[in-house]
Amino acid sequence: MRGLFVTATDTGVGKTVLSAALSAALIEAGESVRAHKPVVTGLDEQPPGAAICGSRSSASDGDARVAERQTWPADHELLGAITGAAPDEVAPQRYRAAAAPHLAAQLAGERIDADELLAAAADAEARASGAAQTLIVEGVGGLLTPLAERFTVRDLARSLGLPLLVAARPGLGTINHTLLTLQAARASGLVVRAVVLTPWPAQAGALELSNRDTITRLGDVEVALLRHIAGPDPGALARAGAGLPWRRWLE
């Protein structure tokens, strides 16, 4: 199967831009893609991926931060426009809090089957595969977080076998995160193809320049970077995917 699992260090920190980067290049180059989102939470607030394309990060651009968070759809909203495809099929299980998947079922007085998290996951693959097309899988938060009763975002990539990237923060603190999430795949015989910083800025200081090296020396793994992206443009989108070795990866 010819696809990618897109997982990260924790929620917020660019899953589902990048996820609509790769997905946007891969279209722009040909390619015929298919997205898959397990579940999708927090529709009642703003996007979490909005947040994080903004390489601003001073006090007085809060206000152009807002206005720039709003221009963001939902994630499923973004991989289905990209792709082409109704929100509903990107992510078959939907809910408004902002929690983690377990929890905003409980809240919206469900539950999580993880059959059928696993059922859904096929059927995208076998689609995807019939069709031809590149699978790219986005989780949710990060590789531990709690899907349904003992079934995490890992065991899900387990089931599918496709190979990891993972999204992280250029910033403070990244370092731990992301080794801690290099540990926790590779303990389960996931392949991680590359970690991604972003929003990488413009201009990189010492700390995220140290970060980005530190973590390819410790993590043994490749670190690639995904500029800020203003707004969920299609065009702006494939700029910036096309800036990341994703043929490599899908070898």
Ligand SMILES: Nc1ncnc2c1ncn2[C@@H]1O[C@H](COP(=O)(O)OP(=O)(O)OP(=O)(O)O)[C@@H](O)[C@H]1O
Given for the second form:
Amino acid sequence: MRGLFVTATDTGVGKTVLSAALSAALIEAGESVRAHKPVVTGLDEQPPGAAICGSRSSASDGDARVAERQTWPADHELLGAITGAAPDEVAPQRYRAAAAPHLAAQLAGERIDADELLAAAADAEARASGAAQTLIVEGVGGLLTPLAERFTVRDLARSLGLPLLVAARPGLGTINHTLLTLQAARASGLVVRAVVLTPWPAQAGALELSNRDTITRLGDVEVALLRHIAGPDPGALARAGAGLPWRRWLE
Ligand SMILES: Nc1ncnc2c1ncn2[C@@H]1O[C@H](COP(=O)(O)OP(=O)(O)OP(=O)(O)O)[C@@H](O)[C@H]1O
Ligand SMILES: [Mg+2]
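So the form predicted on its own is up there; where is the form predicted in complex with the ligand?
Let us now look at the entire complex, which starts with that chain.
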């Protein structure tokens, strides 16, 4: 199966931005892409109708981080808009609470079933394969985030057998988080194509440059850089994604 599984060192690191940039770049290059997000949570936090073409919501509380997060639509909406699919087709299971999937489901009076997740992922794989599409799967949180009872994101990634990309922050604290993630991936036999530092600053300082080199060396891994993208505009995402060596990653 031609595809990539996008995980990260943590929640809110850049999996969706990276998945969307990759998808947009592939589509720009004439490929067809199917996106899959096993479970989406935190829909309560999303401003209704955050637009796909770069419009910004205003930050009444002055919190720049919240404002920046609100620039981006919910994961399944953005990935659906970029790949031309309905959001609910991208993410079959959706919960309002901003919590790990098992808890978000519990708060909604439901329970996530690992077999259902496996079946949905296999279905996405079969449909992508049948339509000669590249499959981009966005994980949830990090690799050991629980999706169901005794079933983690890593278990789902193993069932799909796709190579991993690990989105990681460029700044302080990223070395430990990234090396732990690489170890957890490789210990279970997953293949890591690259770590992607995101958003990579226009003027990288000594810390970011050192982190890039240290992760490459200690993690024995390719480290790629995804520059800052102003908002969910497909053209901007495609241009940034085109800077990543996705053709080689998909070989
Ligand atoms: N390359 C980038 N350009 C612009 N913003 C970025 C970039 N990478 C990360 N961000 C910022 O980080 C935030 C979180 O990114 P994103 O939503 O992709 O994370 P995530 O890992 O998918 O989170 P979740 O665990 O909720 O799925 C974005 O809203 C944005 O503010
Ligand atoms: Mg996401």
